[in-house]
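Given next, in structure tokens, is a single chain: the form predicted on its own.
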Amino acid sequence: MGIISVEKADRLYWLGRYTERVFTTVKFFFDTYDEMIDAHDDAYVNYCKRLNIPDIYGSKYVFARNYLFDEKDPNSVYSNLLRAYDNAVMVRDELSTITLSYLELSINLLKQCGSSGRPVYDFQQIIDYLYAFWGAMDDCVEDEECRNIVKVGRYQERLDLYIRFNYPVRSIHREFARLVNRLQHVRMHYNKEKLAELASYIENGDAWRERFNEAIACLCSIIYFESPAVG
């Protein structure tokens, strides 16, 4: 297995983060969408606060459309999916054509949903494509180091979102364990002190709930790309 350049490692890492961001926030979105329809028109405001994104929407109707489909909104599902795809294109030789194709299918379907006015619940097919993307990542990407770097990004992003959305303690512990496991199997730099600090919040029951800002800051500081090469 050869040395992976910093640029390529960075692309793989952010591919994992952006793909997981789309996958997980879409599921959170639908919980909020149901709440907006059934009870609270302004439920999307809390959604934005949890993700630390500006509320530029003004109503549940604008939010329901623009957060999903607006390419000019840097926080939209569409924008994040495009970022995932852009990173994937730059490392397509490592990913394989079939792995990349599931991101292409997701983007094409998202465009169709946005232009056709079909119900947002058509997004289940996009979720299915992303499941297929992760399956293809395991089956079709030969380089184990590449797979692990992508999954470091994936589990870091998932842990970030689970903490923000106040997931159960058991889920937080599980995703943290997955992140630590992947970090132990990659030849890339990470901040062991920040990881240990984060562990002190997560492994101590639900201390991360009271130290939310510190936990998120630690999580965001774990990975860095400064070395000329990975390995």
Given for the second form:
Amino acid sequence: MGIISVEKADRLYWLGRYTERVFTTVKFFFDTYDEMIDAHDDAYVNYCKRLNIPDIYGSKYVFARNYLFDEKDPNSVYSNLLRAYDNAVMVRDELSTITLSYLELSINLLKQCGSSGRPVYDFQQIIDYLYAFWGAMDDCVEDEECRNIVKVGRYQERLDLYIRFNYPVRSIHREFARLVNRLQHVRMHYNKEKLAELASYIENGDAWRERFNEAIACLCSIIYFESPAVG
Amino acid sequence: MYRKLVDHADDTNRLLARYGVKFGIYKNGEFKEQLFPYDPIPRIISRKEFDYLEAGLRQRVDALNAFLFDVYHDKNIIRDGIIPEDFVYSSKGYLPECEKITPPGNIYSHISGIDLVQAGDGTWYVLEDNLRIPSGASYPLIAREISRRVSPETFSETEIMPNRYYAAKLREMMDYVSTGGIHVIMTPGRYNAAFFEHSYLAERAGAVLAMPHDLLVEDNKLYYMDYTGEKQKVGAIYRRISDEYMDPMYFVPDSFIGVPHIMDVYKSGNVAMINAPGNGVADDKGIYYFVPKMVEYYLHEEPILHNAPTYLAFYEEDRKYILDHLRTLVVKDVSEAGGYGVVFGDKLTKEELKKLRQVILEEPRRFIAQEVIDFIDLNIMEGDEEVPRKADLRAFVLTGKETYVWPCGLTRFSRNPDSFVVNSSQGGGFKDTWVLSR
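Beyond the form predicted on its own, can we have the form predicted together with the partner chain?
Everything in the complex follows now, all chains and molecules, and the chain you saw is the first one.
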């Protein structure tokens, strides 16, 4: 294991969270957008509610444009991608320029495809780049702990989003197991009690859904860093 | 020989964007990161010309290193009347805190960026020595790598000296001066103009990219701190932070981007600092005038490279010449850098000339003046057309066990047809620099 500073560990963790946030919210967005084409114009309202982001959009058209592409909207996919990049660029020496290039490509593409009117089509390529980013990370990042810190962030974020979007229990269990597995491979401090508490919620079938807020709060307090980066 | 690179310029630019080859710029207080404009037409230097430049650059950097040692130790060059002491002690770059410090390997300028231009008759002139934190090597380094992918036949058909060893040489130099421990490239952070270079060179040289708060001094040693509290000794630190911000205990006291007590560690010989603090005294625009004299004094050799004809307002005779010829000279404020503080007499109004004259009289030490060298234009692509533009060359010289001249360099050009200023901070672009093998 190499030596990783607080700043770097923090960056790697948030890199994992933000790349996953882009990836998973875009996948959810695809479903919501599909629903909005010819079924429910206001499907986005529920989307915002589940993500706990303010509905500042007012119409499905504005939502489809601004939620994806608006740099000034702190909850937009673009903003999240920029935050992922801001963290990644600080750890180029660990990630490698090749790995980082997939985030560059995503941002460059996102800048170009703001008003095509085919957001799902446009974003497919970005999803592909994110897959490539993670693949490159596994392949190019030499330090195992660096990879694992990114994955801790990634699986924590995924679990958070799956809980919010009411995913099936088996998916929640799978992501929880992945998170626990990665936590065992890093030296970072985490709150074991909160982790156990979360386990007690989600191992109890569907009953935890009634305690949705507690589960999310629990998840959010598992990991902590001394100095936050672009969080 | 470079036609295919021009044809594939879009592909090259696409890859430069993909790899984030950017530089930062502050405009109206706002930080903006942008791609460094790249021109596909390389500057081409023949082998014979490079041999000449290599010998001259090596000689110049060796003399500058000897000067730095002397000026912070015995000061023979002052005592022997070669350089007036005023020039040394009034230089902003002279740091009394560095007196009597001998850096590992006796090397002060490990990475030197020497700016040259070529006049119409082929003569090369040194315009500036950058011995503090010269930047720019990463750009031709990555541009070459990309160009080779975009047009492999260009490189199989033309015998060009490889530039790919820069990072390995950097590493080798760090190994040589290291006091034992890891190598670190210290960056002030993401919003530094050259952040791309910091992170890219760290990756390529296998050094750790560190932020100032990742580093800690304990028991007079420098450590890189792990997030669990473990620490690792740093043997060589390539810092991309100016002297004045390096250590709040010695210099600017409210610097947030320094490492408290790092100067103590350096003083004790427990870390190699690249480049050494205090180098500013040797790349001062006023001291520049004396570099050919340093070559003669320390190396007992004839200087190979020429300075641009330079006048020091400090000397009465020169001052008179400057004031009499102000309209035809370029006047430089020695305390400025990055293309700032440079004025061309022929561009000034009567009123501005009058003001400049007054300031020169009031603060003669602050100014040098140079004849305007009509340096050759290099063609750049503007749309589908080749147009001539002013360009300089920043040559990189690494000093470790030996002094190594990188067979490449950063060729910067002005995008403005009426301007001599090539700095990226003022809108300039860059080219690769080819040194032909034969």
